[in-house]
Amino acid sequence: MTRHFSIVTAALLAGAFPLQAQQAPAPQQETVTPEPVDDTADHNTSPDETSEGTGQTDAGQDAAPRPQPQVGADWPFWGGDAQATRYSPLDQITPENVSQLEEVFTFHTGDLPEGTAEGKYSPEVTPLKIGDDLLMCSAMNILISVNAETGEENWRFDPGVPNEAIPYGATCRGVSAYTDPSTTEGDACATRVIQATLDAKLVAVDMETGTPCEDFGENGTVDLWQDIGERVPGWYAVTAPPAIVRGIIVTGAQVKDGQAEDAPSGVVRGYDAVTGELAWAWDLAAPEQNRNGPPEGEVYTRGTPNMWTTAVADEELGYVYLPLGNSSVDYYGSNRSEVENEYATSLVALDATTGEEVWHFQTVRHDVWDYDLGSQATLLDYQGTAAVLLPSKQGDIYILDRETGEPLTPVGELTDLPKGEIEPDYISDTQPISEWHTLRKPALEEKDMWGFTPIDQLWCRIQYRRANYQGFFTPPSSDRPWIQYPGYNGGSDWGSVAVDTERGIIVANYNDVPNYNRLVPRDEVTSKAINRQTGEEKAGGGAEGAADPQEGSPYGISVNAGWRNTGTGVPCTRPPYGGIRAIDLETGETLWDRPLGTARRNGPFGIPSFLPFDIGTPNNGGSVVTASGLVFIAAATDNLFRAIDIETGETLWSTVLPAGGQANPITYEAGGRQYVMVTAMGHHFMETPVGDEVIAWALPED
């Protein structure tokens, strides 16, 4: 794309204009209400209750690989298949007939923000399809089953998550399912739907009825806040579907960014999928001591790196691969322990039967940029080796040996990196990079600055000159703002990548925006800092913003995500701000690369232009690829759901969604028809309109 734009073209860009949410009422169906839960109950398994010396429950000890459900007519995992490829073998919808797609049904969850939840909704949900049913969660964790052919509601279960539990967004990306091999068809909870909630509960209900599984925890619920410490609503929440491997449910949690070094632990825990008993805990700062839970009166190690995104399970090896985030706080590191430095922003392989580490691979050393690993890793065979593909927020893509963690593709080093003046002894002067493939773009230059008019373009040039910027991994600064590029939204984020394993093509959508940040000295961080949360206050819903306190460190943090002009809302860098790329899996070479997202809903001052030009907008959510050669994706802020030719990158079909499509789509078969589906529910951070729609399309019936 040319670097020179007319004013008319400029008017197409930047902030979003909110449309009215679609609020058609949900059909009246049976709602299952939860039994009261003993909030103080200790659901841990004591060391005496485990197998001697192994830290395992009986289920973990006896677990053996089990056949996994296959993707095709069903979409049984959040990532499609057990390998999280997001590849479907269905081929009824083809590049030749995709233009004939018609909407089959729209289901409304009925979960829309009310009261203090206004402005905090970001559902991001991807349903499962198993048998005749679609299984999903709403923004506030209402579990819902829907007939996959007709869109009629079967049942719903409301776990009663309160608004004050919302961290910075009401998000539930999906659920998981588990079939108990000791049961027979028709038994209660023979197959159970499992989710973890914003108020940190692990919930299991019967897939057929939505009734809580009485044998799981207390009346179908396990309290994940057990042994975490003081309950501060919103500080510890789960937004990702758990991984289940060899009968063990594995989950981490989102720990609210920007609050304090003494934040809840990043402990990752495994629970028996039938009983809900703690099988093991992996507290990276005390892995042996806390394997079966901390000693009485103690809690898991606070402030450690957490896993807020989705793990992937390797049933054959019995491993689970955890993309870890950063320590608390994100933008200052000198107070961190050596073990935090070792594991932060790493992919960690655990033996899911014991909770013991197998290996870890770190993508950022001494991370002070909030470069959490956000994407779910993908399992695949790479040149004859069982491998795991790992995208990062910096835009790098690594392929590692699944058993050892050794890189199978070249990994290089950035050297002589700037160290700054805040903590030069802590900042690493080297960082790993992928020499096989990266989505990362060249470093910014002043000529890349951009604006709605020459005046605000000049303003952005001035901001560029005011900032500390020395290219990739410019360290945080306080005397002046610093430019972080890419920003914390990526590269690749939670939408992850899709892999066409037949054609050998990776499909990766990405963001390409900087952040404009400043460390705020402690004496400038007020006692009522923005986004600060305590046990006595209602949860705040903002993302990292004007001034998060980062208590315990010398600095708060101010983040201008996307580095937008504060007057016009127009980004200070030239478009495109997001794209989608096809990559040869064998060689790592780019096959095609194009902007993702049109200008139809973007413009200065948040006024939509309605113009159809591809400018490449920020995007959140991933894609699905099909055997017929189609890529289905929403994600962008233009509220379009589109089908792309995987061979050429050409858009072959698109349709307007009634709300933001910040979610991963699925495809499945029901009644002999192939469906494609995406949820349109909006996203406060992406500034897309809120909705509650789950929409399915298929080809016309003969």
Contents of the next structure:
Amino acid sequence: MTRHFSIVTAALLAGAFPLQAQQAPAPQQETVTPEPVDDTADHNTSPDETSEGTGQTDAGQDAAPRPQPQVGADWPFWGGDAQATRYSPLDQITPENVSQLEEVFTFHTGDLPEGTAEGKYSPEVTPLKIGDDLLMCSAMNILISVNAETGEENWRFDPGVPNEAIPYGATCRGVSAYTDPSTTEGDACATRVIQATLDAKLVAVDMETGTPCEDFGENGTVDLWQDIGERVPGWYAVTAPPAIVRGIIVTGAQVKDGQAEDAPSGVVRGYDAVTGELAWAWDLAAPEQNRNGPPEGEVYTRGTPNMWTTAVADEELGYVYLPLGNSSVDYYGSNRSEVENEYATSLVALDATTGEEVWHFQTVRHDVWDYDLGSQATLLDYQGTAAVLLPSKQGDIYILDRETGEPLTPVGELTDLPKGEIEPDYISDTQPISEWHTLRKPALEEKDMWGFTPIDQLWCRIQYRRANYQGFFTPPSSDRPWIQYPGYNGGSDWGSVAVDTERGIIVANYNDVPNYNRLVPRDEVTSKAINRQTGEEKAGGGAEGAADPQEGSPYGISVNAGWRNTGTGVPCTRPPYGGIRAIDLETGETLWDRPLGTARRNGPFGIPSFLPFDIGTPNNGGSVVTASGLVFIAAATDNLFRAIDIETGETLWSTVLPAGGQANPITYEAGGRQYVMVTAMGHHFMETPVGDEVIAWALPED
Amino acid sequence: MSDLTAPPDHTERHETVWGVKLLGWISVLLGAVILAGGVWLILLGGSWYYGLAGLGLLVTGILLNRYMMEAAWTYLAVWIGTVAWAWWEVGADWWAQVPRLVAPTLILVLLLLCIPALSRHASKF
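Based on the form predicted on its own presented above, generate the structure block for the form predicted together with the partner chain.
Full complex below, order starting with the chain above.
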């Protein structure tokens, strides 16, 4: 779901910070001449996958790398800088004075769930800050510009997304911005804000006024449902900001999980950022045939692995890095094609100028656990090599050569894994693991079962003993439940990691929860795929996989996300359920690791205990690291926003949010003051209260 | 104790006796549930603790209903065994100890409050 985008804006305090200077450092002045085109051409052709007949379009005019805006006063990309490090060079707020932070303003988007949207909100938005403006989207894709210093609204544009378009949850993680180099400042849509919506539209509006860009698609909108097939509300939705590289907007889409094998295609497409025209399509099952769109009357290959999260782009190389999910359906694989098996749950590098694959790196073989890649990858320099850091839901962290995909850190192999009884010929008996660093914890034992009393602990022990569990990568089963640990929300999810490039520290928050699953034989399945539902029958906002039909496969799927005890709602496994860890970037060693989230809002039967102890709650949403050595993060289900000392892991400051803060925070400068900001809007899956607040803090003015 | 003459005392004793009865039945109920689940867990190849502790609690409950001081000694043995087992399983992991020790200790406290009443009965019969 998340992606990334790149923007070029005028007048970005060049040199405001020493970003990680890895691969050809991005020019810091907009007057800088781009890297020689020859150089990039080399990159484009050196990999083996190049083929004749490139689907190159007139995007070629944009093919040279552009100077990229810098993070500092601004927060120009969803991931902070173009490399998605979530590292800010700002240092006005320090470990010494952070306790003095005070709220400067709260902005209300006004977008709260109504009618059928009740219980389905999960906004997750992280604003951009460019110049004087904060640019964001609401849960239902209302684009909003807010004055970054005062919190006053500049403009809003509502693309009118209907409630029925909500897939699993109403999520818009953020927007992207793009400056057209052929314009001058003041031209309409010289800099445009671009988002893709839950009803699968790509929308571009002028950053100054919020007016749709007339030259982009049809009155500022491109229909992403083009060539996807049957238009089923909620089945094909975009929740992440697009990546923009070399003038090409790159976007995938979230394909609703668990519905049917005949799901919409996972095709990833590039669009001209000025005109909105299709530049290329990457249909992994028919890359050549469908590069410029499928033949008349056909659609992109259905059921293929999709990219719901955020991509990151390397403007110099012209590559975009796509974290892919697995094939539809998630928990059964015998009828997947070879090519789906090849790409599912892989990081794929595409040449964004042509849409051709450069390399791919697979993290799970024959994924039947929904271990899709949820995190945005981060670009960095690793021991002198331009690298890309990839965190996975299983908790593994890989560092790969950005040009070739070759691992730069050791990758090991699990062997002799159990193959199960459902599809033993399909289940892989080997899997890759990172031998450099993993957030994963040891396999569960009976004594890890929990509860609030001996009775619920006993019941969980009985469930544990009755289940099929053979450790990590236990294959699905149907005659009895199986334990999946880490669960699909385990390890690193869409919040991604932050990398302090100056100190050489990775900050990773993570979930540590299992799922308790069962494949449900077809004749016991009561739910219907989203395209078979009529009238009032709608898939609810419950946990993904709670009762999904998986039509076209022999089994539906029942997932108890977080493995919670029936009745009490208390997790069956002991705390902590989530943590945050600092990792030495050079060695992969853990510097500190601590539970993230207090027990104040957790308790049996959903009753808050108000206990201030660090129990370690599930958490979604990443962190920001600042040059002064602070880590800002909300994420946890305790609704606290906190500042942590990057050297020690100690919480130096925290404040209670009015709703769940399941969003990545940002930091920026306005009027000479450093602000930190997070959106508090809640999350249905995390069961945190819903809100519409965008809140900024700063030190008191003298 | 021979304070049968004082009405307030009499009332207090009456309530304490009912407290013993109540704790007795609670112990019987919880003990039966834990014993049943514990036997199931043993059959599944899991920990023997619950079967043994459930049995101990059931016996404690029966003895309480008979106002026998042996209830206290029985439960004390269960509780000490519980502490030892809990420490063996998870050591100083405070959160992991919550389901292991909180409820059993609460029962221990209630049981200790019953001891005066049990003593009275012990001396009476």
